[in-house]
Every structure is written in C-alpha cells, then in structure tokens.
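Given as structure tokens, the chain that follows is alone and in the form predicted on its own.
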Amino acid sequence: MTILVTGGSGFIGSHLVDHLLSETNDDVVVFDDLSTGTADNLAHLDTDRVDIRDGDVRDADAVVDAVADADAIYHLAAAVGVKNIVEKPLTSLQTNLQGTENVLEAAAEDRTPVFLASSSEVYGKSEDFPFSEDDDRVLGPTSTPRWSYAAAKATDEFLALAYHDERDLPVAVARFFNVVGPRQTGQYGMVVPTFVEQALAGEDLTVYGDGTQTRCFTHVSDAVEITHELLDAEVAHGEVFNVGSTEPTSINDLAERVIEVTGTDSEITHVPFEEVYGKDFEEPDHRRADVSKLRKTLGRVPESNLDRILHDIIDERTNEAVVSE
C-alpha cells in the first residue's frame, strides 16, 4: 500500500511517518511545502519507502497527482500555531479551507479513505467543560483574527463529514488537544518548547495573561498512534473525535515544572496578552476533552503524563546542544 501523509514534514506529521514505518510495511508519500514544516524532520530517515514532494495543498492540480496512487491519506498540512493565525489570517484561511476541499475531492474520486486533522479550536471560548464532540461551539466576532482559524477548522469537519454522507468517502476527523512533543518549535507560539528553550538558556519563561489558563498537553506519541487506528477502524468512519490528555495544567504551573525538571535559575514573567497579538486578542480560559467517545471506539485513549513530554524535550534540546558543540 501506498499512504499519502500532507504536511508530513511538520511536527505531528514526520512523528506520524516514523510510525507508519516501524508499525507498517507500507510506503510513504510526504507532501508538503515546508511553510511551517523543515525537511530537518525527516533527515534522520535512510529508506527508499519514502518519497518526499514538494507541494501546496492550495495546488488543486498538485493534490490531484499526490492522491492518484495513495490507498490512504493523512491529511494534517495545515497553517498553524496562535502567532501565525493572527500575523497571516488570509493565507491561514486559504491553506485550511482551499487545502482541505482540494484533498477531499481528489481523495472522493476513488473513495480513498481520509484522516482529517482537526483541532480543540473549534470550541471556542466555550465553558461547558470537559468539552464533547456534539456541545455546542462558542467563538468570538469576525473582527478577531484569532477565531478565523477555529472557523475554518469546523468548516474542514463540516466538508469532510459532507463528503462522507453524499460522496460514501471514508473518512474519520480527530480534534487535537495541545499537541506536544520532541521537534516541535516555539517559532509559532507554542508554549511547551517555548519554555523549554527559555529556560534552557537561562532566559526567563515569558507567560502571556496572568498564567491562570488551563490546558491538557498530549504526547505526538500518543496522537499519531491513535490516528493510525482511527483511520483503520471503519466504526470511526463519518464520527469526528476528541484526542488529548485529560490532565489539566495552568500555564503558571507549566512554567514552573519546566524550571524543576530542566534545573534552571529562571523566573517567570507575565506579558498581556495585547502587547504580543494586539487589543483585540482574546485567549479560552480553559481546554478540556471528554474522551469517552474515543476511549468507547478504540478502547484507549492518550495516557502519557506531563513529565514524560518534558523530559522528552528537554532530552531532544539537551542532545542537540551537545552535537553541535
């Protein structure tokens, strides 16, 4: 078999590569254009199993020749990350809603079956905590770039669920909660790494807002071997679900754990979060998932604990360091 993963050059997608295949005998098509992935990502691999394209998903053409000889597609090339959603909120929206169309037609053609990577952005700001696939979604107003990344990505659920009841493509969509994990970057806003390598340097950890926002961070581990098993089940097929941690942390206490566990000297700062994303920012207190759903299809769910992802990272940016000395 041949699987095509998009965006498979990004953090959970070249994650997500590797285990296709150690868990796999099949080959792998990557397609993306490194807007936010690197080749680096996948540097490490020496197998002639992988073909890597360089291409846009907003290519319909493009889309079109990568399919054509995939059994199965990964679809996780997506624009990314808070900072970039609010610096390029157009190419944001076009790379998200053009991206996923194009991938889903291609893919409707000979029914290959879908995995679409969704996000816990589409709740909202939604209090209704812990969050269920069918609640309802609260977002802010169009006037806030923010909320045009959660709009898009319950459009992706909404076309890929559309195609699924008139087109009978299979396709199963997972919301992500907090993705973490080794190569990931803080270039875009995330937290974890961006702390990591703050206190690392002996720099000290900037916290946006007062720190008291709570979010479950879960190992790309955990996330790609579940979204392996999701597209092969035929039971999630047409379902949309929640993937993540049910460990909630507050930013502050993030913070501190990292300071622990790297044994740096650093402090804790806290920033507006206006003087980073401008006056109209506005950030969830609060990001929870009920995972009953996923643990009732799969009989699992994430598990790995928040001192596993950081000493995984601090391993990762501890060994790096040491190479390049």
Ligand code: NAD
Second form
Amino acid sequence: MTILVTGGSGFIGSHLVDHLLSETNDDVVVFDDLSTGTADNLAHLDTDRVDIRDGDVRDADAVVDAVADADAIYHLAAAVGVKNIVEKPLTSLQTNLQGTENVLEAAAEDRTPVFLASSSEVYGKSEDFPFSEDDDRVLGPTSTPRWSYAAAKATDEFLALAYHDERDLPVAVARFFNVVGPRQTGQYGMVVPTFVEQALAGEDLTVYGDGTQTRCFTHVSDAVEITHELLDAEVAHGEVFNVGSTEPTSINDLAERVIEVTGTDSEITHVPFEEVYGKDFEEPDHRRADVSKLRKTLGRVPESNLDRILHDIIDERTNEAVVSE
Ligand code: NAD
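Form predicted in complex with the named molecule, following the form predicted on its own:
All chains and molecules follow, beginning with the one already shown.
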C-alpha cells in the first residue's frame, strides 16, 4: 500500500512517517511545502520506501496527483502556531480551509480513507472542563485573528463529516491537545521547545501572562500511534476524537520543571500577552480533554508523562549540540 502524509516534513508528520515505516510494510509519500516543516525532520531516513514531494495543499491539481497514488491519507498539513496565524491570517486561512477541501475532494473520488488532524483550539475559550467532543464551543470575535485557526479547523471537521455522510468517504478526525516531543520547534510560539531552548542556552524562561494557565501535554509518540489506529479502525470513521493527556500542568509549573530537569541557572520572567501578540489577544486559561470516547473506541488513551516528554526533548537538543560542535 501507499500512504500519503500531507505535512509529513513537520513535527507530528515526520514522527508519523517514522512510525508507518517501522510498523507497516507500506510505502509513504510525503507532501509538504516546508513552510513550517523542514527537510531535516526526515533526513535520517535511508530507505526507498519514502517519496518526498514539495507541494502546496492549496494547489488542487498537485493534491489530485498525490492522492491518485494513495491507499490512505493522513492530512496533517496546516498553518499552525499562534504566532504564524496572527502574522499571516490570510495564508493561514487559505491553507487550513482550501487545503483541507482539496484533500477531501480528491480523496472522495476513490473513497480513499482520510485522517484529519484537528485541534483542541476548536473548543475556544469554553470553560466546560473537561471538553467532550459534542460540547458547545465558545469562540471569540472575528476581529481577533487567533480565533480564525479554531474556526478553520472546526470548518475542516464539518467538511470531513459532510464528505463522510454525503460522499461515503471514510474519514476519522482527531482533536490534538498540545502534542509535544523531539523535533518540535519553538519558532511559532510553542511553549515546551521554547522553554527547553531558553534553559539550555542559560536564558530566562519567558512565561506569557501570569503562568497560572494550564495545558495537558501529549507525547508525540502516543499521538502518532493513536492516529494510525484511528484511521485503521472502521468504527472511528465519521467520528471526532479528543487525543490528549488528561494531566493539567500550569505554565509556571512547566517552567519550573524545565529548570529543574536541565539544571540551568535560568530564572522565570513573566511577559504580558499583549506585548507579544498585540492588545486584542485572548488566551484560554485551561484546556482539558475528556478522552472517554477514545478509550471506548481504541481501548487506550495517551499516557500523562511530562517528565518523559521533557527528557526526550532535552536528550534530542543536547545530542544535536554535541554533534554540531
Ligand atoms: P508542523 O508545522 O510541524 O506541521 C505542519 C506541516 O504542514 C509542516 O511540515 C508544514 O511545512 C506543512 N504545511 C503548511 N502549510 C502547507 C501547505 N500549504 N502545503 C503543504 N504543506 C504545508 O505542526 P504540527 O504540530 O506537526 O501539526 C501537524 C497537524 O496537527 C496540523 O494539522 C496541526 O493543526 C495539528 N495540531 C497540532 C497540535 C500540536 O500540539 N502540535 C495541536 C493541535 C493540532
């Protein structure tokens, strides 16, 4: 079989490619424009089972070509990261709306199964914790660009479910909650790699806001295993699943833990959100997933293990530093 991974040069995508190569006999086609992903993420692969193509999901013809050879599709390509969304709102919307529709429309031709990567962002600033898949969503105004990502991902879900219902397309949707691990870059506002990079450089760790906001961090290895299992499980088709750990960690606690594990002398500095993202910026205080639907369907959920996540990221960064010396 040939598996297409859009966004396969990105953080989660490259781990999924590794996983598919090691756990199946399938060939893998990566389709990525390298806007936030990097060729380095797949540079370790030494196999003729991977075909890496430079392409943009907004280009419908290129998507049709890539999908034509595929027996299954993981659609992970997206404009991601709060910084990216705020700075490039139009490109981000076009990527996340047109790109997804192009993939679903091309897949519908032969009913090629599709996994769609959605996000806990779709819950917006809801305070109905923990979030269940059928809960109401609470989004801010259209004048605040960060909500455009949530709105686009929610529309992607509507599209995926509509293609399932009207065109019989097998499609499984996962809402990822703060997936973290090696290869993730801090460049677009992701907190864990940013703290680790600051700590290893001996710089202060910059906590945005008062740091009491909490997130549940999910190891990328759990996320990709569950991604693979969801698309393989017919019972998951036409359904949306929360994929996240259930252990909330405050950003202050995360910063302290990173300082402890790296043994750095760095200190913690608090910076108001408005200074970084402008005056109308909004950031939800808490995010926590109800994963009972996932547990019922697959018999497993992501493990909660922040220390393992931090060790894996620090190991990677320390080894990189040693290799480049
Ligand atoms: P990432 O930026 O590393 O991966 C996205 C990939 O898509 C990159 O390789 C990028 O180059 C590629 N891409 C972007 N625009 C493209 C375009 N127009 N055409 C082709 N390729 C394009 O980010 P990630 O964290 O690996 O995210 C993967 C998916 O998971 C995304 O759909 C994202 O919305 C979703 N997600 C991630 C998280 C998380 O915590 N990491 C949380 C929720 C949802």
